[in-house]
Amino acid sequence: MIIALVLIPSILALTVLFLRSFRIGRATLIGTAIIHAALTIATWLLPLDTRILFGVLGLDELGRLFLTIVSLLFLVASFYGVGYLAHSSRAHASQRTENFFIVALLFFLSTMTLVTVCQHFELLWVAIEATTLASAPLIYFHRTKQSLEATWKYLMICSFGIAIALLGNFCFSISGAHSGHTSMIFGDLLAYAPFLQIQWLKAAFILLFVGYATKMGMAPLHTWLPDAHSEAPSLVSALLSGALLNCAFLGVLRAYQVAQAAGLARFLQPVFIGFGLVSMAFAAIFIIRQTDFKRMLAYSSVEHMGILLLSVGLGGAAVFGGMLHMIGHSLIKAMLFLVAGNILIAYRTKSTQAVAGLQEALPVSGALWFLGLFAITGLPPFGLFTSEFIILKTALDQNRPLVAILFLVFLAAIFMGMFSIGLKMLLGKSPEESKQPLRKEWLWSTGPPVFLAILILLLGPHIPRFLSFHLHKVAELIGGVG
């Protein structure tokens, strides 16, 4: 089943290259997403395959959580994408361009899936780099000067980060060679972590942390993220923010698990806390007075990646809060980017100053935008309020008042920045010249974000028992106590 999850999107991607029909290509995209989602559901119903292909691949509790998010968001994005591609074809996108876009999307799904099922550190490195190569053409879909610049920046910075991570793998190998342990399989590394050479292991983790956190969007190595998210088609932005950043975060967590098993948790926790707060600070600075609503959402992702790092650094119950936060952020940010796509198509601009009267011009998208702003800034009764409260309480329980104060200050600044921008877009009167094209919203553009909004509302006031149970198990794997 694990092999099918990885290979089916790739095989079907190759078939799209030879298609000469818009409809068949789009049907292949949706069909692949449905098959992948069905196989992902099956992983929850059948015993986990923890080691296949000599232990190189496997699916544990942590990987299954990340796989589920990837599959769910890709399914939603594929339905949105069909309508988006239909709109693009009316805007003179060629058959070849659309087919290549679908091929890249399917390869992107395949590579992200491979990240979640990797149990070998060197293959994990290959998979994370493959996500960069598969997603880069998606950012350049509109073929503008700005999208070309964003694509090159994405490739250069993320490749620099992945090169640093490669050095981390070398250090991992050297740390084990001193004691005769040369396997790079995750389970083996966990088993003989106490015998690894500590200095080389410290170097390995720092290099892997910097390398993968660059792809994760950690400040100050986040500079590729606002450009890429802003210039990519909105469904791609949703996948980049809601799924790809999580894949890089998984790489960080895998390295942390080994380092923690070797007794380095106390040494590494300040690294997570420090960079988590720095990322939140950078996001707060750039969100205030932001004039591009897609870049605003991108900087919000930098903030939330910082919160995830902070949760791991605090440990304990904060890890449970961090995993809950990751789920909420993925769903909410994906919904907001899809809604941003509707706004961009209707108003033909990303400028926050040129968009007004959303509640009148786009009633459904306007309501979703309002709901998303409440949810992403952590207001009750949404899930991010619960997760942020857990993280804050953990900081206070650990007698870290400075961390708690900075956490609250950055959250407040980002809340004020996003709401001052978002409400101006929602309220007011829509421009006279824009009224005619804004009168109708199509099901393809509103159905997928509405579906995500329903999930967001369901996960807000109450965490389902099965999800809480699974998150506790995941938290225990990362050193949390739930």
Given for the second form:
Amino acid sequence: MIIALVLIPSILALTVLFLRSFRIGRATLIGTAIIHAALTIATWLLPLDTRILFGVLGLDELGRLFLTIVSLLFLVASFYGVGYLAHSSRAHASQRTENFFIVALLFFLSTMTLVTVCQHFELLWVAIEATTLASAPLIYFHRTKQSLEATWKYLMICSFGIAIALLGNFCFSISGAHSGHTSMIFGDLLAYAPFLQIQWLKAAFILLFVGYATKMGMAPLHTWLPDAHSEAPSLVSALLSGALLNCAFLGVLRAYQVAQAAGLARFLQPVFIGFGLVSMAFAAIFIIRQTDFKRMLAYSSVEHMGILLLSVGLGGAAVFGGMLHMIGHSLIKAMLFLVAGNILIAYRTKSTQAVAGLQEALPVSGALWFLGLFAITGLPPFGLFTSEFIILKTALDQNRPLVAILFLVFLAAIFMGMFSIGLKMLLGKSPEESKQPLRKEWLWSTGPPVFLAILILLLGPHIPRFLSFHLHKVAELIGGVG
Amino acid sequence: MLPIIDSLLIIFILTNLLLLGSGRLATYIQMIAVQGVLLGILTVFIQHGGFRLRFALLAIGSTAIKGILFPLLLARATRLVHIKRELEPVIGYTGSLIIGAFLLALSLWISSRLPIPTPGKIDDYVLPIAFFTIFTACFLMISRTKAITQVISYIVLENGIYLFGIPFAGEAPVLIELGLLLDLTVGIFVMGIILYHINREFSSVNVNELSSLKDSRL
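Could you output the structure for the form predicted in complex with its partner chain, given that the previous block was the form predicted on its own?
What follows is the whole complex; the chain from before opens it.
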């Protein structure tokens, strides 16, 4: 079944390559997303298959959580995508570019799925690199100078990261070679972690961390992220932010799990905390006075990736908070990007100054934008409030007042920055005659974000017991307290 | 411990220094070709035991990709975009060479601190020079501004990682092949598609012109 999850999107992508019709291409997109989601649900109902293909693939609790997020977001994005493509085909895109877009999207799904079900470090590396290659054409969809520039930066910086991660993989296998262990299968590595050569393991971890965290948007290597997110079509931005960054995070976590089993957790925690806070600081600086609302959301992703790193670095109860935070961030950020896409289509600008009076012009999107701003900045009663509170409390319990203060300061700065921009767009003065929105909303553009909004509200005030049970299990895997 | 390895490695150092100290694209491409061929030869000589056929194939593959394919593609790209020199290095060529000397010393120091799993079987200078190549590439990437020189820096980085991997190819069954695969995919993606499009859109290949996307000054 895991193999089917990985292969089905790729196979269907190949068939789309030979299609001549808009309709079948779009139907394939939605169909694949539904099949993928159904299979993902099945992985929750059946016992976990942790070792298939000699243990190279397998699904553990951590992988299943990431897989579920990927699958859910792809389902939502594919429905939104059909509406988006229908609009853009009237505007400019030819049938060839559209089908190529769908092919790249499906390959993107395939590669992200592979990342989540990977139990082998070399294959994980291949899968993460493959996500870069599959998503690069998606960013270049609009064929403009800016999108070309964004694609170029994305490829160069992420390939640089991936090359560093390859070096990390070398160091990993050298650290095992000292005691004659050459298997790169995750479970085996965990088992003989205490016998790994410690200097090489440290080098390996640092290199893997830098390599994968580059892809995750960790500051100061985040520079590709705002460009790629702001130039890509909005549904792609939603997937990049909500699903792809998580996949890179999974790469970091896998390396961390092994390092932890080898007793290196104490050595690594300051690295996580430091880079987490630096990412939040960068995000805060660039969000205040941001003039492009998609870039604002992109920097907010840098911030939340920083919070995830911080939570792992703190360990203990914060890891549970981090996992909860990841789910919340993925849902909310994906919704916000989809809404931003509606705003962009309606106003034909990404400038925060030019957009005003959202609530009148686009009532549904305006309301969702408002809700999303509340949720993403961590106000109660939304999920991110709970998770940020847990992380803060852990920092205080561990007697790290400086971390706690910086965490709060950055959160407050980002809150003010996002709200002053977001509220002006929402309320503001109604646009003048010439700047009336050019398009009205329709079901394809509002339905998917509304669906996400319902999920966000459901997860808000109280975490379902089922979810909390699983998150505790996942947190235990990465050094948290159950 | 063959003397031939040492002499090949010395040539490798010289190619890195030339990359640092030269501004002609033709020199860059020649150095890439030389490094590619050197890596192919080194693959045969550095290996210690293990599966012979694999190393022969690796040697052929790396020579073909790094020593022949990439230089040809790069030469074609430079003809396409009509540039001969890297005109505006962020740091001058003399300065780059001095920094290069420091990087070489740093590489020697780092590798003296890392224990080798099978001592005696690996030539003492492979690791330092691999590190030196990697550092050189990172430095070139920061300090050279043309898209094509950045691609060249990336290839140098890959060469460094490959050189690092050769002595450990026995312990890491597929990693080194993965490196070659990365070379191919990224090389073809970046050079084939992007350089072509950047050239068409911007009518030049200067990364500095890729600067419309940035945040307003604070």
